[in-house]
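One chain follows as structure tokens, the form predicted together with the ligand.
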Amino acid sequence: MKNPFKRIFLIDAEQLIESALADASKKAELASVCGSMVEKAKQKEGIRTKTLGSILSEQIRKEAGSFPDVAGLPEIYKELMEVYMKRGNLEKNISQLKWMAKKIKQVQIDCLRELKHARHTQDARKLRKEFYGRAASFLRRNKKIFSDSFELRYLKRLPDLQELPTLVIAGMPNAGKTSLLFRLTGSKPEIEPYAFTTRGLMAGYFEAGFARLQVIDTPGLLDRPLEKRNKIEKQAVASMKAIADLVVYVFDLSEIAGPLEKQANLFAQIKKEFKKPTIAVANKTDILGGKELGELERLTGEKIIPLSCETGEGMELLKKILEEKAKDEKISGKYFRRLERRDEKG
């Protein structure tokens, strides 16, 4: 399923007006114009007007027609944009930048009305330069229309998700989460890079019996203490937690990845803030075994699955695990659920 917000186009206000004013400006200068003076001058700032009205009001109107239709959304991307916004907010925002773009409309239509009327050059000037200045003073007035509109920049860089249970993959660096997702969604997984964040986000399918699983590995996302977080990448973080259905913490028992302590710490972390059902595997049992096990398992309090994804020990229970837990009315209901009210809306 394609993301329904990859084309949405967002304007910055004053980014905005800069280009429009140059645009203006330049389509005036190439204008050739004929008549006396003031007939010169008054066709060169109709120009200038109608040019910086025309593209405000049209960026404009592009922003509010770029939003996908929130009632149509699939559940799985409404769940994420609410994480940067309440979907009535989205509908609010739109008929504002609507509004937005009739008022620039209006105002330029009375501007080039008083045009006509203009007696001298410098009255003509006099006019465009007001209306250059009430077009810049409402965009500004009003630029919190756009700045809330903004924080939806975050979804253009989702991937194409599926409407399906999803299991998301955490641990630290190297622990082994993209040789995971390797592992469980086969040779030829339908995994592309996306930038999500810094270092993208991947995504691949899993045949878990009945269920088909979408597996998210989240490259630098997951693999560190949530609190030294910016705000984007908070974001980042709930949008995960928005669409996780099951989450997989991956260990690794060599420690190059980090004292296991460390480890055992992001694991209570990502449990905390997820609240989801959570398996626990340690990863890398062809280098090391029992004793760091044992170590991880008295840390956590939790049974841990022993795993290598190099020569993958201990892959075939982990894949029984995932099937039981696709079972789960909890986990897949929830999909269930999805699908039960799409098909409601026809």
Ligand SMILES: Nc1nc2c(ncn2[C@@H]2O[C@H](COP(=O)(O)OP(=O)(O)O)[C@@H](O)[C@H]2O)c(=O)[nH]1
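Structure of the form predicted alone, given the form predicted together with the ligand:
There are no partners or other molecules in what follows, just the one chain.
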């Protein structure tokens, strides 16, 4: 499915006011007018008023119309959207934007009507300035609507996700998650980074026997409570909650990503909070001076697959395990149940 936020159009209120004012002045200066001084003034001020009002109302209406239907959003995009803005708040913003565009257009029409009856050049100038002031003030008073919506700019570059059984790769920063994604999918051209701030989600696909798994690499998580996580971390949390059928948690034996104790704490958090089938792997077995696998297994109480994303050691074993997991009806059946629900709605 295509990212429904890819084409959203977002406005910076101050920049819009400045560019609209500049365009209005330029258009009036280039316009050819005739008649008495009063008529010329009325025509010039009318051009400025029309131009400014039209730009503001059209741009605001364009933003309001660029958002997808929130009620019909696929679950993953809905979850990721709510990292930045609640569904009800976005719907309210869209409604307010439409109202704002309509209001500015009405104020513009009122000003043009009054300009038609102006008797002096200063009256025409005064009416136009009043309109400028009202329009700019109107946008600035509602600045929060634009700034809140502007937060959604990070969603524009989400991957195009498919309705497939989905494997999410999780772990601390620098544990080797992206390297594992490359190793599993084996096709770099199909994988593109979608940056939010410094890191974002990455997507690829793994042929697991007769099944196809969607593989998502998430931003690195830190060992801390959910309420203390930043937006980058919350994206990983949202993706796991929304679409993960299976989680591969990557430990870093070299401890470059962090002490084993902290990595083990995060692993326990993920298993407890998301209740997803989870496979634990220990990366960087090729690095000298790292911790022993036995120590990590004692910390977690789990059987952990040793591997090296650098050399490929352990990758065949992991792929075999993933192929077996893909046969599980709880995982492979999810795609077909989604199709059934979609057909029922259709």
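Residue numbers count along the first chain shown, from 1. Throughout, rigid core stands for the largest set of C-alpha atoms superposing within 1.5 Å between the two forms. Just so it is clear, the structure is predicted and the values come from calculations on it, not from any experiment.
When the rigid core is held fixed, the Cα atom of Phe267 travels 2 angstroms or more between these two forms. Relative to the superposed rigid core, the position of the CA of Leu115 differs between these two forms by less than 2 Å.
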